[in-house]
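Heads up, the chain below is alone and in the form predicted alone; it's given as structure tokens.
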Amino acid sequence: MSSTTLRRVVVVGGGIAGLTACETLRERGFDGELVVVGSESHAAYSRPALSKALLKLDGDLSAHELAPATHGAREVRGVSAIGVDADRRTITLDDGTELPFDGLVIASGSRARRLSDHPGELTLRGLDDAHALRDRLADQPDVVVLGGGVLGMEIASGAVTAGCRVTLIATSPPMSRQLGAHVSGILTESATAQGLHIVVTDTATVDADGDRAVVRTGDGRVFGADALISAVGDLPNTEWLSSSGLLRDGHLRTDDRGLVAPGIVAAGDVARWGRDGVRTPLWTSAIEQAKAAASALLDAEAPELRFQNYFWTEQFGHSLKAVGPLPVQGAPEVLIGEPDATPALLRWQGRRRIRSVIAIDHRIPIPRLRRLTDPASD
């Protein structure tokens, strides 16, 4: 489908990858009608703050604020699509509204994986949650942490900072399946240091003792706190999509454009994104695919997605930046530093001769960073 047949955009997501999505399409010179279906009442924000500066007790509040947009859509917030009818060119909302569309962006995210229904267990996945949270830590309650990627990590971090008694537990040390047992190590130990208390065991569920939820471990133990949080991963949010067709083994898989069908493309956590047809569940992986999505549905033949994953987490003291392929393997080669010790610049052989490269506590400017990973550069 070419942009000369495309009279109305439907984007459903109102998040950074719907954002980047119709801002793109503007810019690439769609003048037709654009509509944005969001299931948050909240325009677009910064989702990464949320395990940052919002939980600081004196943190900005306003860190999560984006640039108003610009793109001129018609957004509809508040609710949810419930269904596409992929040849009639429809959406379905929640209200029951049908959105007829000539092309269509699926940026529905993901949402927070829970282990249980019991109302005590908290996640932290959007600004409404981040608020709560926040309050809650303002009264210093005892709390448990289930979860040792960045974001349990983040969010143990702010709970200590806040002068909470923190247990964190998680199925294997604290950052290292993602970082590798190196940099788990540094960043453990500060934050052992400053008074987190770790645990790790085998297996961790959440269960009900009362009207409380608590952490049973696979030997036994029973963790209980005034407040407990869940940090264990996301699930897709494409239970819309179940009666399309647009699925492929339950999953809503792209090419390295983004598309999904003709006049179809999708972004952000939602997809598992080209040949290797992973989710990528990253802030700035969500922008880049948007960018390469919207112009793939005003262009079939636009260029592949050419991309190396970045992330960076502020946590215990520590602001790390990593760049390529993870979870890292072995031993990094150290650029910059010592080998146990902080700033440094660390970088392991990754896939397919791209390599992983991260700073602690480094100010290295991205765009280098980057050139890092490749081998070419050196």
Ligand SMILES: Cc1cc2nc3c(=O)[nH]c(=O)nc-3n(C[C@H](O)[C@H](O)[C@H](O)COP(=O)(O)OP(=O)(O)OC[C@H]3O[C@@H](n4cnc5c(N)ncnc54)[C@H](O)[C@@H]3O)c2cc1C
Given for the second form:
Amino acid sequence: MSSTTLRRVVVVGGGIAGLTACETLRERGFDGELVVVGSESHAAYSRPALSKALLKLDGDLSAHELAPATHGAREVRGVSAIGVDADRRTITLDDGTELPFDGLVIASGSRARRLSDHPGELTLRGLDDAHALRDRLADQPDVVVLGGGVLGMEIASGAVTAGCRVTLIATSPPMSRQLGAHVSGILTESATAQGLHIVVTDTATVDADGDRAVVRTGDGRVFGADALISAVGDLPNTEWLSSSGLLRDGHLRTDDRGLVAPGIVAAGDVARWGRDGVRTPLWTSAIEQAKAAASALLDAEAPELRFQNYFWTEQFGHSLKAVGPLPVQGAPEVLIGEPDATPALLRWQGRRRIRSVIAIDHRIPIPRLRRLTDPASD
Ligand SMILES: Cc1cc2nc3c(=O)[nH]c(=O)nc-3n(C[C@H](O)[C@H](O)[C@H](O)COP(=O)(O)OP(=O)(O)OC[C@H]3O[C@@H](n4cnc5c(N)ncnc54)[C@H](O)[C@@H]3O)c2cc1C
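What's the form predicted together with this ligand like, now that we've got the form predicted alone?
What follows is the entire complex, opening with the chain shown before.
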């Protein structure tokens, strides 16, 4: 379908991918009807801020706010899409209404994975979760964080800073799967020195112990606390597409421009993007994918997305920026600093001459960081 026949575009998902798709459609000249359907009652906000500034008791409580949208879309909030008929070009919503579309942007993101349905197993995905967790931390409960990824460590950092006694349980050294053993070593040593108790175990499950949720490790230990927070990954929100014919093997796959089917694109945490077919649940990836997908909806000749992943984390007084493929493996080349201290600028040789660079506690601007991934810049 060409852009001349696109009169109404529906965007499902009011997060950063949905917002960016709307802004991009307008920037590229789409002046038809634009409708955004979002399950959350909030306007789009910065999810990364939830596990950083918003968890700090003295943090900036408006850190998650984004500049007001300028796309002029009709926003339908607090309502979920429950089905799509790709032939009839209609979305069904959970309030019983049907929304016709000429173009569809699927930006329904992902949700926190849980290990049980016990209400005592808390997770952090949305703004309401962050407010609830912040209130809990103010009482300085004993905390168990389950999951040693970046999010688990950020939550643990927020809880330690709030004065809680915190145990983090992980099935590998914290963040080693994302950032490799070297960076994991630097950050976990610092976290431990600040009071975090780290338990590495083969397996961990969540069980009920009376009305409490506890973690049971493979070696038979049981960890209970006043608050148990799981950070064990995310699951894409694809269920509403299950009878649409748009999923392949249960996954929402796109081409390198975000196209799923004629007139239907996807972007962000929900999508397995491009020829690599991997999800990249990161903030800037959602933005770049949404720009590419919105462009592809309007223009059959729109370019494929060429983008070097970028992400950042803040925890235990450290800030880290990473560009390039992850995980990194082996010992890094130390560009600035000492091998085991910060500030540091570290680089790893990757596949096909693409390299990864990680800056810890270093103020290097992101464009310069990106250039360091390119062998031609040496
Ligand atoms: C606590 C936290 C911290 C993070 N920190 C970082 C970080 O430091 N750096 C980084 O790069 N990334 C970080 N991320 C990841 C980043 O926030 C995500 O990659 C990004 O928000 C994805 O945007 P999205 O729009 O694709 O999906 P989402 O942000 O998940 O938005 C999707 C929206 O669609 C709604 N929705 C779902 N299903 C439906 C439906 N059927 N109908 C209507 N609406 C629906 C959802 O409720 C949600 O509002 C973090 C994530 C979390 C949870």
